[in-house]
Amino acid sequence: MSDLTRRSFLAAAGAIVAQPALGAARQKSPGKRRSGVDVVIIGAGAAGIAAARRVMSAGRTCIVLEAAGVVGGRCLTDTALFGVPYDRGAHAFYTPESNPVARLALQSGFDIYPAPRGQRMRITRRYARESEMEDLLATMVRANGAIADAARKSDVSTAQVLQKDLGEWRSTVEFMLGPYLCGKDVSDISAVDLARAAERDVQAYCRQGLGAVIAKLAAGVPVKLSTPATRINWRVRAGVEVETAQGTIGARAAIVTASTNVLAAEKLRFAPDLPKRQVEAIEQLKLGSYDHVALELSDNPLGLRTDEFVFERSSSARTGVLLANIAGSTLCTIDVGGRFGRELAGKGATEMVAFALDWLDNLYGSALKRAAGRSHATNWNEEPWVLGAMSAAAPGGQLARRTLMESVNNRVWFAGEAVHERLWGTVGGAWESGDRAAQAALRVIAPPAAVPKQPRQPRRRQRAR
């Protein structure tokens, strides 16, 4: 059987709690303007987390406000469910050999193992023929060509882009481009997006969990939990201005890695306004949908290896992926996005449970449904904080990733997954976003010392023979 790996189809083609803590910046009483600190940092997600390790490493003061009660954002294991990690977020590192969070998780002693390559692909209650792979494949390979030849002319939906004779693949093909990819149906994704974003072939697991790893970089950082920002006063003679409930913030400068969909609901506000562009760039780059229904499946009933992926030759949108087996435990989830993804989890999570072994049902037979235990499911689209999955951006909205990247008035900086134009959607993207975003404040607040110049030798002047 051919693999069917994200290069054959791109390519080719509980949580650990931070406790609190203010350190230099801590605040006297509430309603006092805390004094001294030089970079407020709003999220303590990986962008969040890795901005105010940077700034911290080069001997400046930070604090970083998190809403919700945890650190993590959207990366966040939960130990309590199942008894076993499980990463209700983001799970995977991509690219693990140049990903800076799989490497810091290494040295901080996380077990950290490379996924097994390719998938498997079900159509109906049998698994596809070499035949069909390479048939697949090939689907694959004239999809992602299109895709690059319009990126290099106009900034289109892929949708628009897709060769209308993909037959029996075009839905399954529409599914691992759109949803499963990037969190939106393929109509609603720019093309040029796509075809720029980086590869994601290579992935590697944490057994401990990703949550867990970003939970533990988070020591030491000075995190205030429970605590969102409501307005961010960028024009104030020394820096910027962060309100809170429980008081105002000064600060030289302000990283802003809250999601695309929380700042244009305005639960940050800013004043004055944003300027039109970094309006204008947030809506174009808004998360899409995509949420995991968790089953426990004992005794391994459907035969797969650990961490092995399974798709479905669809028919329809209504559909999903399977990850089985999860670092060895009786643990699986069935994940859905896009569209669909986002009405099924607007319906509940008894709904999505219901899906979720229906679709088994269908691909493996009834007796799934008597070997399931307990079961949850997310919807990231509800959680208050986050508001979404992973950021892609719209049709005519890539170059948004780069206005993104522009500071506001040299005050303030946007960080996180959706500001990286080619490693959105990953927790690598975020974490190197905020370091980046770190070093931008950095050099304003803090520039490099001049050389002082030397003073300026007397001429002599010669005598004349």
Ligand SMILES: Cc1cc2nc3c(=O)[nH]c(=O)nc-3n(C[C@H](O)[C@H](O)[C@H](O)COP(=O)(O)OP(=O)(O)OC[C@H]3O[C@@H](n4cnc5c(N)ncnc54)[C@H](O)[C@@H]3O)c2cc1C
Second form
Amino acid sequence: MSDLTRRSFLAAAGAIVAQPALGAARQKSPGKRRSGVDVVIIGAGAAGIAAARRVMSAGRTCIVLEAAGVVGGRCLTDTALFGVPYDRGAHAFYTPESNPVARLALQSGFDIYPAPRGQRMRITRRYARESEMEDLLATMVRANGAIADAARKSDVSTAQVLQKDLGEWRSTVEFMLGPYLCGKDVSDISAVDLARAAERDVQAYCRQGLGAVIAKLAAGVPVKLSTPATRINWRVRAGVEVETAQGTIGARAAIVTASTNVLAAEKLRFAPDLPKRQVEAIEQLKLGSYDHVALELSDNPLGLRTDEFVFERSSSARTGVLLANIAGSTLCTIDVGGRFGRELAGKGATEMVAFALDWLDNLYGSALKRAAGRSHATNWNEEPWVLGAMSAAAPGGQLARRTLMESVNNRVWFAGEAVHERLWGTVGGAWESGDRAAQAALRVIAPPAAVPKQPRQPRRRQRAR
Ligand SMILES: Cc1cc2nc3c(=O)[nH]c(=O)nc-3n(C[C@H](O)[C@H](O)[C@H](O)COP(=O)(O)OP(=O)(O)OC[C@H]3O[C@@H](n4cnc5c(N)ncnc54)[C@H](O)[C@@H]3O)c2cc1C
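To complete the pair, please output the form predicted in complex with the named molecule; the form predicted alone was given just before.
Let's see the whole complex now, leading with the same chain.
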């Protein structure tokens, strides 16, 4: 059996109700009246929680407004459905040694363990041979070389720069670089964005679930759940005013971590309207589609190890990737993404589960269907306050990430996974971006105290010698 490490793929590829406590908002209840804090943060996902922790650690007050009934956003661990932790969104810590969330998870006592090295490749009913894996790796290296070369010249679509002669690996390479990595097809992805993306080794998982980590890190952060921000007025005298159905909150700054799709859908409005640059940047950074179909498969009918990843040598975009025996349980996920994943998710959970079972059946045989127990399918495109999976820049759109890092009038800062040049699409990137936005806001609302001037010494007259 031959393994191919994720590092080699990608190196080649270039709810809790948080307790109002420390540094909590000054107001007791927003009610219908106007109340105030230093910073209002929109969204209690990874970016929003990171931002709030930074503001609070600087001794400033904040409130996090969260539209959903739970914290976590795209990091959500469900323990009720299968009786074991099931991450409906993000599951893996990429590069855990430098991942701030992995570090904090360890410090908070979570059980973080390394993912097994390598992935396997199924070619219909058998695994790929060593020579075939080497061939795939060489093809990935060539594809990524072409992406890197093209990215130095101009920002075109990834599909445009891939070689014509990728042979029987074409669909697989396109799936790995596109739907699997970015949630979009290669024709919809900026080659520069892909070339600049940081390596995304799946190296570590959390036995209690990644969503559980974000929920724990939110403890002590003042979060108002089920409170969508509807409008941000950013030209008021004292800073900003954030409108919600329960009232208006005044603050000196706002940090907005709502996804680019939520912003593009204008579920949060701005008064005055956002400058054209930011509106265009949001449009360039829209989210792709990526979903899990979760299946209970008892007695390990596929004969796979714990947390083993299996791809397929595919001949079309109708493919997925399997993560088996999650954390040693009977839970497996089959992930789908890109245009195909979007269409499939649009047909509903029953169709998604049917696809996953047929896909596995095609690769492993029908005995598996008998082993299948409970199932579930996510549909992140329909989650009303997320509307997609992860942001991959459209061709020509990579610079939009920098634009979104600029403040709006030193009053509003955007943060979240889309607002990171190299770690977009990741929890670590979202966290870093939230932390960075908070630091930028703090520099404006609470600049470091100026060093007091030394009193001038009276000048002595020089005596003539
Ligand atoms: C299926 C799937 C699998 C993934 N796998 C991985 C993985 O293995 N590893 C990894 O690193 N990343 C993964 N990702 C990506 C990762 O989940 C995201 O990059 C990250 O969680 C985004 O965090 P965020 O804080 O930027 O945004 P979000 O998590 O979307 O948080 C934004 C929050 O804002 C709230 N909100 C929106 N509008 C408003 C409003 N008007 N008022 C108040 N609140 C509002 C939302 O409800 C949400 O809670 C995956 C994503 C998906 C969908």
